Amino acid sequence: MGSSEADKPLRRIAASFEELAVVAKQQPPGPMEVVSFARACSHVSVLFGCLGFAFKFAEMDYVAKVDDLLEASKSISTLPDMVELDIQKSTVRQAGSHTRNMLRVKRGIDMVKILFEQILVTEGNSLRDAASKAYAQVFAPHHGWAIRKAVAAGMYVLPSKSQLLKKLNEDENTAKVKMQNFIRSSGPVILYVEDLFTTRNLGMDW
């Protein structure tokens, strides 16, 4: 083997989420598939598993959520599908439902999302502000106090951006691209999955 493809992380998730982004922006969107979403989802592992030490516990949790919902992806086919489903069984709220793993991956997307921005607007090596502002804006009102204060440590074991580039086998430029394609393209893919909260009531704040 040895193909770009398997060398080259930033590009398999730009391409399933620009994959996924086409059905997040039909009108009315199409039902997403859940097999799509959670392979999309796995690909985004890669990353985190790039942050080093510190954040093996968050990409156990991410990893260990994505799998659910490929577990899930063999007997449900969409994702309304599956929110309905744990609607019916009053299970959205309860741990480990799919529907709130969906919920903690979706901020996982948001997350990194937020990292690409902020990395493209950051001079410099660190990316401690650019994983600061990103953790701070979409996990940390939902994390307790004890997470907080293990993530804040982590920040500073982070790998310098140049360290995560070469990981990720791409240079500064070839990165950019990719990182903007990410975030244009997982744009409408966040909203849709929000939406299939904020449509039924559900709420996002827990």
Ligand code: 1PW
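Switching conditions: you have the form predicted together with the ligand, so give me the form predicted alone.
There are no partners or other molecules in what follows, just the one chain.
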């Protein structure tokens, strides 16, 4: 018996971001639904779990922020609407605001995209270099010394590449295709979210 789709998280992640990319690449960009964005991002949570202790902080924070966006989707239909509501209430940068949480979730997607890019170009069975580069580019600038030190220690107990693929129920060839699909489709989605901030002069370095 073959594995079901439910056992293939990498496949779900790639497929859901391909759907979001269709909206993100429209000219002018269409209004991306909060529920579609949040559901796609929720599929990524399993990856942080598979990476173990080094990214436990990211998994907990990411899951909480995605859950908030899923809850917001019950009353707010699109991401632009969500940002505008926070602007009107002057709550954009407040802890717990939907816009702030979306920025944190976007960083999680950034990190996974860079991780996949690094996995695809890194020889050998270790994930340490790939994960370290992804963390350094995305999360480290926003973390204090204590978290950075804990993550550095956690890098020594990361699963190997083959162990990660086993957890994701993929072999090297199928994983490569799905990672490439995610890299290609997540790029426009990341740019779409960044555009929500830059066009409103909200900044993102906070």
